[in-house]
Amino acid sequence: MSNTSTTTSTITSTTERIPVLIIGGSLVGLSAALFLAWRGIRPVVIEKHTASSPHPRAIGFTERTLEFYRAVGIADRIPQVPPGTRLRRVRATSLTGDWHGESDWTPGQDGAHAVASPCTGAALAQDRLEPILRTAAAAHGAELRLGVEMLAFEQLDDGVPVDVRDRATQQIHRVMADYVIAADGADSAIRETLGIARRGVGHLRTLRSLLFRCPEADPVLAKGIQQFNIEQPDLRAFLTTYGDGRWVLMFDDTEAYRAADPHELVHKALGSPFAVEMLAAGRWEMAGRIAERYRAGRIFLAGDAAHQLPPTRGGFGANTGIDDTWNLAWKLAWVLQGHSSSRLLDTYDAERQPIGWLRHQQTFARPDYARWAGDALQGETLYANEAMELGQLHRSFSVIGAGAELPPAASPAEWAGQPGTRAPHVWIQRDGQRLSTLDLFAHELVLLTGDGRWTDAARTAAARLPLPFKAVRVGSDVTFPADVPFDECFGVSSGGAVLIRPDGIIAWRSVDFPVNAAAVLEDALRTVGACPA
């Protein structure tokens, strides 16, 4: 076994046999084990601490995270932002004195875009999300273990053997999983021991945070902005609000400021001595590493534990490994529901990599944080906050035509239904009502398309087939508007198809109607779904 731990406790004799172990409960080891349960997967999940950390750090959550959230039935329980709703950022002596240099995220835009979600957003707190992703979990099956830490593991070849202890009791037993998720954030264990290196900017600097509340601050949150840089001559911080009462100071781990009282700092940058309530205090990195790789065997790393960046406007963050779990959830639940072989697995490292490599080069190369990175990413092509949030580029073999002279990422609008990026949005009709065309990919391959020939391709194809299949005929199934057609929106002439994956990503399209069509559609579907021999 790799050790992680050396304590000696009491030692139980069995060994549970599970599909799916996530080490690490909070946002993202809580995102897979709800979309795993979802999919009909009971995940187990670890988390050595007994509750969400009383300091909360990510706030705030995009269309596209809610966007599974919405599939998975919980969006109606997380309170969305106003459409077009961005964050808003100034320079400032303090939160009441003057107030100069407003600077957007993305040079050039404001990050308004068109309307390209069903979903706008969420602005909450990850210790109000935290329960609710718990409580769906649960629901669908999945089992949650808190303050129960993991001692050590081992890669066989049919499967994780797991050390888990609860912390409580100090009882050890042993776990064998089919799949382990490393979701144990940026000082990842797992990943240490598998000696999966990192790379990227590296150590930029140690921070601070002080955690409170100010009631009196709150009314100056009607202007419109909601972070500011503190500037004084002997306070540089960072000040911005959860939306919630609560507030937050970040600065730099310094002697001086180690030393100052937590009130005096609170107080100098809101510039007036109102009453405070502190809350809690923190100690972070801000760091940028990526895993050089997100998988090996049977383990495979999500979040913090595959790429750590600091917090962002874009929703960098969180969000990052939250769609990490979207991608790998499927594929892992139709593996172990037999329908496709391990091989799609691969998949999960190929396109979710170089994500998290982008992401860490657009975070490094934006205003907010290049002072810090010096000129390592000075002339980095910057690509829009509609193009980062929904239409990033996916490439692996589960993605049939998304060649390398493609860019990383673009507009919905600019892919048109481009294989290896999220399906576009429509509001459609079906049965009479109003639905997202991502309402129609949850749990199979489904192919979409306005011609009827289709029809009786898929179904020949769906016959010599394990996977999850379906064919939904635009005009007949569905209807799309008049001023948004279904062939121009998704890049096809009025005899073609698309293929649309579980993740709602884009993995095939043909322009016009083959002469072999069931043949066609069938080596695309073994191709994406990795069927087994």
Ligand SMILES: Cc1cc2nc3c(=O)[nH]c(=O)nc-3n(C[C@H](O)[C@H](O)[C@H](O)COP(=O)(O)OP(=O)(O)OC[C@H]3O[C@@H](n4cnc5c(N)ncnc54)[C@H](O)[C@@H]3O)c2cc1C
Given for the second form:
Amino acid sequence: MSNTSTTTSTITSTTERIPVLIIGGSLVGLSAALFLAWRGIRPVVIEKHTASSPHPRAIGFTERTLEFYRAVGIADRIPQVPPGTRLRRVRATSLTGDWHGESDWTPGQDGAHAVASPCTGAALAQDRLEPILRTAAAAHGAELRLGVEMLAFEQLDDGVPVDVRDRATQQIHRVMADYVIAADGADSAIRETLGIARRGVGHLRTLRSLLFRCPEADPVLAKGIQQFNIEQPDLRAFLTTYGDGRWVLMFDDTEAYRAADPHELVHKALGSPFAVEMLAAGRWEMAGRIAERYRAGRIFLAGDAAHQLPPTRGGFGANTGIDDTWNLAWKLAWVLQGHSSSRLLDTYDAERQPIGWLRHQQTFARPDYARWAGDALQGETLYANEAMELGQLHRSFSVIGAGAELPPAASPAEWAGQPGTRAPHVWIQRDGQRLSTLDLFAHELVLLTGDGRWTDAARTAAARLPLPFKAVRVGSDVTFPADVPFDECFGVSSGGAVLIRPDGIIAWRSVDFPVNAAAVLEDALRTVGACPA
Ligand SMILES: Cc1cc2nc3c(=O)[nH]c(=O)nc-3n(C[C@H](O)[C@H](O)[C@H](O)COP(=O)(O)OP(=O)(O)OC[C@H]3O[C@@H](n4cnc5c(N)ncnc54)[C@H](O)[C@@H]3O)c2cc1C
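Let me have the form predicted together with this ligand next, following on from the form predicted alone.
Okay, now the whole complex, with that chain kicking things off.
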């Protein structure tokens, strides 16, 4: 066993067998638990703390993240922002002083984009979102063990034995997991024990942060700016709000600031001796590091364990990790449920690691962080916010036709049904009800077509394969609006068809109707779903 802790405690002899053990019960581990449980797998999550950190970090959740939460039925518990909302940042002498130099996250591209998602994103502090995820994951059958930590693990051919300790009782027992998701954060002991290296710009700064309430400061937000780079001769800091009455001030972890009175620092940043209630203090590392691989045997890295990125206005931190687990959950479920061979799991690293790296490069090519990358990323193409959020390309054997010549990201309208990208969102009708195209993709591979000959081909293929699969006929099962026709959106002719995976990624398309449609479709299904031989 590889030990990640040296403390000794009482060891019980029972070994419990579970399908998926998730180590780390923060945003990413909890999202993994929810997505897996919703797909019919009962994972166990262990989290060494008994509650969310009193000092929240993330607040910005993107349209794509909300699309996942919408799919699993919790989007209505998460208040969404008005369409077109974006985080605005200025340089300021203080909150109540002079403001100047508003800067864009993506210069020239921060304007509102077309309505490409049924969701608008959310601004909700991490410690408010995590309880929603915990409740939903448990309701779907995930088991959450709080106050329990991973001590040691081993990789065997038939599973991953993991020693876990209940921190209250000090009891240790062994869990045998078919698969493990390491969502144990940027300092991941699992990643380190596995010897998985990371690359990137590395350490940038160590910061301290002060979380506080200040009702007299809240009215300033009515001006529409949420982020302030405070620039004073003796205070360089970043001030922002969680939008729920809580503010946070961040500054370098230097001797001078450590010696300073926290109230005094906050008052300097506010530019006024407003009444302040101090809530919590934190210390964290700002860094850019991406794991060279996201998988070792039966263990998968997800979230900050796989990619440590600084907080950005693009939401490349937690959102990237939540997207990792959306990608992984259906694959683990299909392998565990016997629909797919374990080869399908190879596509997780193939699809997600390049996206982590792209997000690293895009972070340090943007003005907010460019100075940390030196000249290395000067001239790097900046992909638009919409492209980064809704149009990243996934490449693996489970996607047919995503060639190396394609860019790593583009808007859904530009992609127009390109395999490897998220299926475009369109408001459509089914049985007189309005729904998003995205609502069609949940637990099966879906063949979307306007041509009835494909539905016959689909019946033949389905009879020969063990995969959850269905055909949806445009024009009879669902109707597209006249001004957004199916074939235009998905880049096919009237005889074409598009195959979409349970994670909403387009896996394959046939622009026209081929002579041997049933055989062509069967081949595509076998490949995409990694059918057991
Ligand atoms: C100031 C700040 C603001 C941010 N804002 C945003 C934002 O607006 N949007 C965004 O997308 N991202 C944001 N981020 C990034 C975001 O907070 C992280 O990406 C996210 O928290 C990562 O989640 P995670 O679950 O992967 O890891 P973590 O949140 O680090 O969680 C890891 C968990 O694993 C547990 N753990 C570790 N080891 C063990 C063990 N041996 N046994 C059991 N449990 C263990 C830990 O206790 C912890 O709860 C921000 C980060 C910072 C610092």
